[in-house]
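Just one chain follows, in the form predicted on its own, and it is written as structure tokens.
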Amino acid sequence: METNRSIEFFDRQFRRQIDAREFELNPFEQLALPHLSGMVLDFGSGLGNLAIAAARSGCSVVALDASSTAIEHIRDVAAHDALPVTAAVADLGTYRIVDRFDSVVSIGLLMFLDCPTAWRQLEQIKDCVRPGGVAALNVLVAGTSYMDMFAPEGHCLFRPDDVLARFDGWQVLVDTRQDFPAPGGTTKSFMTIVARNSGCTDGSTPPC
């Protein structure tokens, strides 16, 4: 499950962003947004900037996050602006996705789970994407040296080749690697992938 240390870290960050009215999409959300359509699941929505932007562009969004601060903010914005967003607090390490979606996005979440849990939830994300739909994923990868937000027992730094292997048979639309400077001369190394489910509508494998 997500560790209390990680949740507390982001609760503080979200409160600061709300107070400062910092609601801009981050670079990973900007990459994902043009690919989202239809029914969208934002799995680890954070403050909801992407969920709200997707709703404003015509999507219907389910936003899930472990931060009650973030979910309360999303609900307030959705109610004020009459946006089609449903937001709920959830333990995303144990959450079971029961519906299927046209687009599923998980930006900056899975690295806060232990590796077996992170891989299991990634498979869930893929399984709930309808044929022709897209999954958009952003994770920290090996090479990251800024670790202050992690609890030692609960995180996973991915190998990019391992992530790509999980999308074998999908059409990869975006595959980017980006490094960002972090406090103390450290680095955050990210991978962002957007992939289309090339499966058949009847559940069989291509060619359909």
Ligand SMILES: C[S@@+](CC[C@H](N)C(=O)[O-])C[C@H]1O[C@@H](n2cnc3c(N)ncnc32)[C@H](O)[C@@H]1O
The other form holds:
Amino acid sequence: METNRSIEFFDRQFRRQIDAREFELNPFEQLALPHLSGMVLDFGSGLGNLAIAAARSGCSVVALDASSTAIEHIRDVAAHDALPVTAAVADLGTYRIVDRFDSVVSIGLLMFLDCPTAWRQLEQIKDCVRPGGVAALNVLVAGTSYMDMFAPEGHCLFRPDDVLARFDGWQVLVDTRQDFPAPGGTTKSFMTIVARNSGCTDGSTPPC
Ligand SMILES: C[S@@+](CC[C@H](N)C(=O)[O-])C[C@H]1O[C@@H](n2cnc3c(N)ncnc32)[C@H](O)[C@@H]1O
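Form predicted together with the named molecule, following the form predicted on its own:
Let's see the whole complex now, leading with the same chain.
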């Protein structure tokens, strides 16, 4: 697949983390993990720390990311520890999700897509969550001033209210905003939302 500045940035970072054996869950992954169950899709898994932790806690996981370094690492760990994780390299700007999942997590991915693409992929993420299942989403939001990670092709800084509006009708379990200092006195502003798909196609309440 084609790479860009963002994908190359993370591929280099993942090589350094593998060499240093740095595999801790980041704060957003820690927030999401307790909400994951059943069949899990990790859309933009990075090194797969969350995918692997979810598999260790009994989930079956599909992990997708553009970084071949990350995907190879996830496959190695899953094979070594006999974990139910399928990992594949994918361009998640164009990827079509065909299966349905109990939990879908996308942490730190969608802001690397241009806004129309990011919103389209968010709709796909929501659509593939089974009734009663959860979506866990983390994105950079307006107010972020650290731009070095972004490719010139495009990026998206979300407005939290717009994200929440997309989850209208869902039960919001977590809604947090966190600011982190970044190089050069800049800021990264994140929103993390975990929401349950409370809709059943027949109008009943989950489990449908
Ligand atoms: C901030 S990292 C987050 C990774 C992981 N979810 C985590 O929390 O550590 C962003 C991830 O998005 C991936 N990524 C960026 N653009 C992508 C694209 N177009 N297709 C697939 N993955 C992409 C990068 O390879 C990287 O793994």
